[in-house]
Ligand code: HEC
Amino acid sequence: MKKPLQNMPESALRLVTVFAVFIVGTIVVVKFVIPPRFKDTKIQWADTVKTEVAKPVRYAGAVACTECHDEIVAEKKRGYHRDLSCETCHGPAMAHTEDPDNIKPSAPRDRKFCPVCHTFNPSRPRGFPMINPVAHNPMQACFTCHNPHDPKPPTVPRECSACHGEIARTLSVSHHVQLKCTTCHDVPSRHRVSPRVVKPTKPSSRDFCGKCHGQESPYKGSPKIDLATHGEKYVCWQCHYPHLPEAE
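With the form predicted in complex with the named molecule in mind, please provide coordinates for the chain only.
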């Protein structure tokens, strides 16, 4: 019996040899010559985590300021701006904490700055203090009246519209325009100082609106409905927004 290799034609044998050398060569190159860093994603990922972690920090974080500006930190903690970070207003200050004498963060003294947060905007959440910067004490920088680190309004705001601008605007174009907020809400004076803690009352029954809209109501100038049948299953404000009551 002849060996199978000797059965092969010479040309085929050569081809097989070439291929064998090529394949072995490739395996050797891939396995031993190319460093693992180039082919193993696990190693590459570990490297990426390392470079990511080594990236420089620009915002030092509110805790870092405590060390040298403890008075301002303590002052701010008591006021309305307690949740603001120092760097929200003063910008990134990592460089300053490392070299406080030569690198100073800027202080936003311009009137354009505070309105970034405080301009009236109907998309902002309910009760957020907003002003119209064009009308609100123009010509003077905000910090001359409001301490930026403890921004109490110099006087307690008289108008509900200071914080409820959206509702005040809505009410002013509604049929209820001549009603005061306090007709329908009992507002403890502390609400203007701690609005989230002390809350005003809201009407709670159909009879409240019935005072002016019931058929027996002595109130003049208000359209009357039959309390017993009109939308009987629901309270009135499930159908009529009280700050913009529309009959149609």
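One more: the block was the form predicted in complex with the named molecule; return the form predicted alone.
Just the single chain follows, nothing else.
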């Protein structure tokens, strides 16, 4: 009676042989060739801790700043930059805390630094202060008008486009271009100072758009629809973007 391997086709036998050699080779390499530090997690953690501890300490931490700059720190806590560490803008300050008379932290004075966060970027949250550095008070340093530790503007923006530039540009080519923002939104005065805390209202029913676009509407020139049948149960802005309300 022939053994199982003798009954196996030659190609299959070669495949089994290669597979067996691969497994044996892998075991040998893992067990005898690869150094223990590459396999043992505890050794890797210990090496990493040694590497990090050996690095010089560069950052002092925000708590260290309060020892000498308590008034400025208190002012920052009341301002819009309260969530930023001092070293976010002033850089690593450990050396300054060790020799405050001779080593001074950096203090950004040009227009390149603040726009890193405040240049207009559609991906940033709505209501986040953003500007076009080319058009916004050109050639002037930011701290000319804004105290970095409490950067409230000297006067709050009067136009919605100051913060909602993308919407303003869309609205400029819309049939709603003649409408003021307050036609559809009630805007509390505090929204201009704390836009992310105090929000303007938004229309929440079909009847609101119907004031201009319903068949009973007295406004001339606006497209009219039958609210009872048009769009069925859907709210108007599920099909029409209010700032550019062409039918989709």
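Numbering follows the first chain given and starts at 1. Rigid core here is just the name for the largest C-alpha set that superposes within 1.5 Å across the two forms. Given the structure is predicted, the values throughout are model-derived calculations rather than measurements.
With the core held fixed between the two forms, residue 207 has its Cα displaced by under 2 Å. Relative to the superposed core, residue 39 undergoes a Cα shift of 2 Å or more between the two forms.
Put the two forms on the same core and the Cα of residue 198 is off by 2 Å or more between the two forms. Comparing between the two forms on a rigid core frame, one finds that residue 48 has its C-alpha moved by 4.6 Å.
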